[in-house]
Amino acid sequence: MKIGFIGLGIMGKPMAKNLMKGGYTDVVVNDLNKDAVKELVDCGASAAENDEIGKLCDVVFTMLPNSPQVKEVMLGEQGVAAFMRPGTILIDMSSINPIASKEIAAVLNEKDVDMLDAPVSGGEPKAIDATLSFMVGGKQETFDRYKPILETMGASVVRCGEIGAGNTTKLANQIIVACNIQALAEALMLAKKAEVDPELVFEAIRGGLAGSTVMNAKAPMMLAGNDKPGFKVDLHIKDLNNVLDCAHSVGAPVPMTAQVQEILQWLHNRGGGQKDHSAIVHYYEYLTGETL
């Protein structure tokens, strides 16, 4: 099986490496960042342009920033879809609007090319250690066939429904993550202002009902003043824009999402778009004049 992998960013690069470590060694890669391409070639992959990936590969993975990039790569004038053979498949692991997933799938279906939308959660650390969570949309039989490939990159691979269901689930995930980070920042700053050590507060509550994977990942970063990105503010803004678009389309109320989106946008407007989304704590530091 020859596999194409397009998109070697913070997430895509370690995911492609884990795919190869998992035994899928016939991998062809491409990215605008040619240093990332070279790094994968040094690990045993081969490199090709998108049209060649479409012609050569049985499975094409994409891991790209947003809907416009996936549409351009797949459906643009020299897009991959134009070169894919009947019976092949696109597995899009990007986090995009589920409406866009359905549009891409419809075009591919006309060419007898299958598709799964399979966005992930877990950020860079889980991409590196292959413990990502995959939320997948598509036909049951297609999911069953390709699940073992996804399991080389993740610890959890769950089918959520038909095409678009994966990205709908990812939007729900991103609401919960963003609102958890905001609540964590707010709570730790309350402790700081009340002259209680935020680190001890974290240690005391992490094992109780308030504890979460988000807390365990982000509280130490906030306490250390570390905002090196595992998942960037700008990417979370992108995801929450997709949440708001989808919510408005289906009539779902999302007031908490709207509020945390404003905080993320505040960070972006002050040069923080490339910081980790745990930098939400900087908003509270600005309001209080305190450093956590």
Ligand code: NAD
Second form
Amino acid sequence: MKIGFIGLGIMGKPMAKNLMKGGYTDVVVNDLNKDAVKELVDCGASAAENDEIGKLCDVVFTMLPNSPQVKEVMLGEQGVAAFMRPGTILIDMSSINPIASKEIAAVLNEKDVDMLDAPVSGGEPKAIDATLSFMVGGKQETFDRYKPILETMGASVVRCGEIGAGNTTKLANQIIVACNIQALAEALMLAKKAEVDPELVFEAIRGGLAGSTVMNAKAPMMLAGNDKPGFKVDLHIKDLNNVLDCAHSVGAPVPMTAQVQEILQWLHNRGGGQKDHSAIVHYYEYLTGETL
Ligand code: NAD
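Switching forms now, from the form predicted alone to the form predicted in complex with nicotinamide-adenine-dinucleotide (NAD), please provide the structure.
Below is the whole assembly, all chains and molecules, this chain first.
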């Protein structure tokens, strides 16, 4: 089986490597960043442009920033879709607007090309360990057929419904992560202002009801003043914009999302778009004039 992989960023690079380690060795890659392409070629992949990937591959994976990039790569001029053969499939692992997933799938289906939307949760460490959580939308029989490939990159692969359901699930995930980070920053700054050591607060509560994967990953970063991404502020803004778009079109209330989105936007406006999303703590540091 020949596999195309487009998008070799923080996530895509280790995921493509794990795909190859998992036995899918015939992999053709592309990215705007040719250093990333070279790194994969050094690991045994081959490199090709998008049209070639469309012509050659049975399965095409994309791991790109957002809906416009996936649409451009797949449906743009010289896009992959124009060259794909009937019976092949796109598995888009990017976190994009579920409405865009449905639009891309509709174009592909006209050419008898199938699609799964399969965004992930877990971030760079789990991408490296191949322990990501996949949330997948698409036909049951398509999911059953391609689940073993996804299992080379993830520890959990769950079908959530028809096409678009994977990205809807991802939006739910991103609301919970962003609001958790904000709550964590707010709570640790309260401790600091009340002259209780935030580090000890974290130690005391991490095993209780408030403890979470988010807390374990982000409290140490906030306490160390470490903003290295991880997951960038700008990518979380992108996800929450997709939440707001989707929520407005389906009539779901999302006031907490709107509030944390404004804090992320404030960070972006101050040049923090490329920082880890745990940099939300800087908003509280700015308001209080204190460093955590
Ligand atoms: P990234 O910015 O590190 O990587 C994106 C890659 O896509 C880059 O290498 C870029 O050069 C490439 N690219 C962009 N436009 C392209 C084009 N037109 N043609 C070819 N290549 C192109 O982003 P990432 O952190 O790897 O995230 C990828 C996706 O995964 C996003 O949708 C993100 O929301 C999602 N995600 C990220 C994380 C995380 O922790 N980083 C976690 C879960 C999900």
